[in-house]
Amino acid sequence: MHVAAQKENSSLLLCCLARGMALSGDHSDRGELRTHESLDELRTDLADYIADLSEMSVKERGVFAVALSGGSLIGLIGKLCEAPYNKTVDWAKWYIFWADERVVGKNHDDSNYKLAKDGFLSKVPIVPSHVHSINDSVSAEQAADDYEFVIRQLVRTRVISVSEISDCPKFDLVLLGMGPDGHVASLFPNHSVLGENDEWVTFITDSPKPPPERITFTLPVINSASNVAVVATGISKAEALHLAIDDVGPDCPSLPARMVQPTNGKLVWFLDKAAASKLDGAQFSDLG
């Protein structure tokens, strides 16, 4: 039986490696880990994941409400602009939002909207009126209030679902990157907005990373989503991922990425080998 079990474990490992995924230990309470040998494999898996969720959501609800972030995430979802996804995805049913945005003009280089438009939205046939960007002509506080109002209107019409256990919006998918400091959206370590439980969208004027003025979804909104994907690549993210995913004990500071814990949804981490290199059990990544 011992030999049989060894063979079974070896077969499982080979199967995972063949799929381009590495075993990264048991992190079942922190979601599903998908660790990839290359960025190209990650991009393909991420495109498959998003396309599958889109199809499922359109079948169930008739729409697909997805919240994007900025940074390298937009480049990593770029395969959706290529065949077969550009033809098979039902783009007319997509509604686009931002989990966070910099309070700058839409044509400013720091704008998450501009990043998404240039790298993704302009390359697929999403209905322009389904793209909900922030009001960039007002203060950060007013922009957050206005954006929450827009989301509330779309919850009323069920373009966005509503959580079964709170009044929070339930996005079909929230796509997040993660910074080397463990921040997600514009929720930074030790910032007071991490404790914001009443607002859906809040604002900051003191971002430790420029530009200083931003709006961001609050943790209750992120954690009310049906699906949350955190995408992180590169060695600079390795330590933060260890603190966000592994069982590090109560004495370690809780990073914003660790506070991403969907209450009635599914969390998936899309990582490359470098980002996953400090996770417990990461030695499995080097086998083969």
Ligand SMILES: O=C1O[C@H](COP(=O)(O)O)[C@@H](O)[C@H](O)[C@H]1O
The other form holds:
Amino acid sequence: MHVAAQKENSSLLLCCLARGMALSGDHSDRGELRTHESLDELRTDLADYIADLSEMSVKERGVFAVALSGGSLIGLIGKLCEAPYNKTVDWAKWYIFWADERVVGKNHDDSNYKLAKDGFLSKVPIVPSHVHSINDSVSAEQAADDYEFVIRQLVRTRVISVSEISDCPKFDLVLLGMGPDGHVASLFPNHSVLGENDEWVTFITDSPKPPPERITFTLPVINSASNVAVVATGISKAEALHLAIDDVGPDCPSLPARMVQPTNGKLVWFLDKAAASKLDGAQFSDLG
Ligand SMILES: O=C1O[C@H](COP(=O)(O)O)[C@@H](O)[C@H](O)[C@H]1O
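Show the other one: the form predicted together with this ligand, since we just had the form predicted on its own.
Below: every chain and molecule of the assembly, starting with the one above.
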């Protein structure tokens, strides 16, 4: 296992052991689970899902506002750059945001923008002015404020819709990865930003996973989206997925992935067999 993944896993286990975690239980209603036999099958299903949401959103609102994450997600949405999607998706109507970003230069290898640009955005005809990346020349705090300001402007002009029950932006789709410690976006286990309910975008300077300075959507923004997809693959994610999805009782309630609970939106989990292997009942299904 990769050293960073090992570190993330052990901090997850420590968090759970400290809280007397129960490691088994029944499945609870945690959205739609899509577990795939192979990564290729997952990539196709994910591309179909995103293309369908794009079509629906363009039909209903004239635009598609989608927030990306970094990490393995970008490789897993790669089929969108291929036929038929590269020709059939209405790319001119897409607006791109980031659910989280590392506060580094746009050309830095740690930049989620660079990852998405190299692996996705440069391969499809998205309008450059529709790509909303962070200001990389200011502090993390300022970058978060600036990013929230940009989002506010686009909510005002209805490029981004607005939640009916809060004043939060309502993205058409928020695409999340999940770390082996159960973090989503840059919301890490036991971090105080999990309780941030006032800001739409906030910052951290002490990320347990490098680099330390990051900006992130807050939970109210993620949970106001019309659609949220969590994409997680590999055995290193299996324990965190069990804790995020299964009915583990009142223990470890502050696992970030478990706190992804869209209020009116739809939650879908895209998993491979390895990631799903510790879900309750996995050993009895043909996934086991
Ligand atoms: O640091 C981050 O990690 C998560 C998970 O990444 P993965 O490579 O394990 O999929 C990612 O979703 C997030 O955007 C990123 O900043």
